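Just one chain follows, in the form predicted alone, and it is written as structure tokens.
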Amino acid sequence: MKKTADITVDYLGLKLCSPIVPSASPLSQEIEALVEMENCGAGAVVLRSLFEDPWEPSLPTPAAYFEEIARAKQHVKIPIIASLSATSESGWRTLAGQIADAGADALELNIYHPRLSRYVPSSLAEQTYIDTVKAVTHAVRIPVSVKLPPFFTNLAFLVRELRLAGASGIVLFNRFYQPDLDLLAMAPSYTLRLSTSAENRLPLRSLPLLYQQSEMDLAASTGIRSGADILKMILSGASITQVCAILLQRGIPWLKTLEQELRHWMDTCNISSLKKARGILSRRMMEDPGQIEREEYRKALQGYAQIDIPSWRDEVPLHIDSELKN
């Protein structure tokens, strides 16, 4: 008899019976829906973010987030992971402090400090999320990991500086939402687009570099949709993956799905163990970590031969064509 694959991992200093983590959005506001995810197998479940300053009536207060922590750690028995979005120091360490005391398992960094000011030099940028790490960290004794935006010169030393301040992990990556253009309107449009899985080659690049420098637990998340998707970024060195819009559009016991597909390809890739699997496709660094980028650049350079791309003169409407020889 066939052994069944143990797909349990450890995050954060807590034992998941599963990678598959729903991450913060509106589905975790219920306790009913906490409820069916556990059913449905997360191994965890990220909370939506409390706001020290929110913008509209049906975001929680910090009350109203408190206790929702506190009937979800009554009613489930998976880790309940808090995310938390402050603007202040003290709104870090107050609200920081107030969710460890209410029972949250650990706690993510939602942090969004966008700097376009000519004036700010990009390692102001980094020092503000090095700081809140050490403010908040000085403030709770529960874990800590911090999601962060992939647009930084140097993600690795980051990385390392964030640890040093504190953190025990980091989620790859908070996904901004860029706003397109209105032509009619002559304004910015805000509908907002859910994650493709074209879009999880983000992290897919990053986790295999990060995961042979830290020392710290890293998480996918963004465009997460299958079972496959999983098992590539627990390879690369994710310790769990994130998943939202694919719940979004499928619900919530489409989790089920996704540990069907992640077993199917566990037995088809001969894994036992998701454990022993984490980051054995990761890079080998070398000694100069850029050469790893250059020898990618050349590889995909490369793969321009195997493209059978047409000539643009087949791709030419036949009136400009006619023109063009005219």
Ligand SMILES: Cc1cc2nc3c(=O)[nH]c(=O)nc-3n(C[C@H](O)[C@H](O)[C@H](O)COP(=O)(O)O)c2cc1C
Second form
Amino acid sequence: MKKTADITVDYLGLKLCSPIVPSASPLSQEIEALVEMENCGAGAVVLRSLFEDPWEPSLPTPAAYFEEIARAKQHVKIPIIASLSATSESGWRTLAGQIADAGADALELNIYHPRLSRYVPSSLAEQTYIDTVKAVTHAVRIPVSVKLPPFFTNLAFLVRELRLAGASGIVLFNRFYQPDLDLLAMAPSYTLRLSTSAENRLPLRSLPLLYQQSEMDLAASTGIRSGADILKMILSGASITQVCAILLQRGIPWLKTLEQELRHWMDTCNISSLKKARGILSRRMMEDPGQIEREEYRKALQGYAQIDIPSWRDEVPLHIDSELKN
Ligand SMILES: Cc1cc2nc3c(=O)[nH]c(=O)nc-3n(C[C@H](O)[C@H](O)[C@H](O)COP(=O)(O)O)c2cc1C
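Structure of the form predicted in complex with the ligand, given the form predicted alone:
Once more the chain from above appears, this time first in line as the rest of the complex follows.
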């Protein structure tokens, strides 16, 4: 692999040798896997989350999790970012403090508030994020990032509030597992569907806005599956990219392929340094968001009209047979 371009990046005050970071998942729970990730070029690793209320036995207890952090720090040199999902204020504070004491280099908050009710204003859900960040940043000295879901009314305002509350970085975005409906069982079905590249339009859309309007470090997550995806995120304002589904499908050594592809695209686009390239395509997006949005919509409509969509008469019959067999 040609290694002339500089792919080092800064994230949460840490110096990373690469912007490619395996995101929180069971993949990072074994020490051997962490060593392999480091050997395959990962810039850092986010550990799976510690849940204050674990709902199943395979999830780690706090003691086991602190032990995982300590062992990770003994065996790999790349930064170890822990991930916490608590449910109470004391849980956030206490567990965050213990995670920092165990030696994590940074902490990612996996905040989940499924408070959907007609009696709960959306401002209260947002305030919960802000209060959580305040509680955690008062309890620890390590940098704290927040992994956000994609659907807030005004992301830029929320991110500014999170910064004032003490957060150093934002992960765009968490991906929740919406159930499907199994018509034969007449019940919800919870089969896990991994992301596709199409989903990375979500972070790609929000990065320029946040890059221009906040001083946060930004991590792109969801649907990042190729070196081209990684470069697009960085040009839009991301400091790092987190990858999960692609590693679950292809295995940890695929990190090397991602780096090769990234270097190929940097070469093709005449980019010699990722730090210098960060956000260079974000400004145009901010000139007139309204106009750009209208333009995007116009292009989307044109693009849609150009797709060769068979008329309903030519359509392939529905796969009822194969669905019944499954
Ligand atoms: C099996 C599995 C387990 C995951 N566990 C966690 C977790 O513990 N904490 C967390 O913040 N995200 C978790 N995630 C979400 C991923 O970190 C990531 O944000 C999401 O899969 C989107 O990235 P991707 O499109 O590259 O898969 C998990 C995802 C998968 C598929």
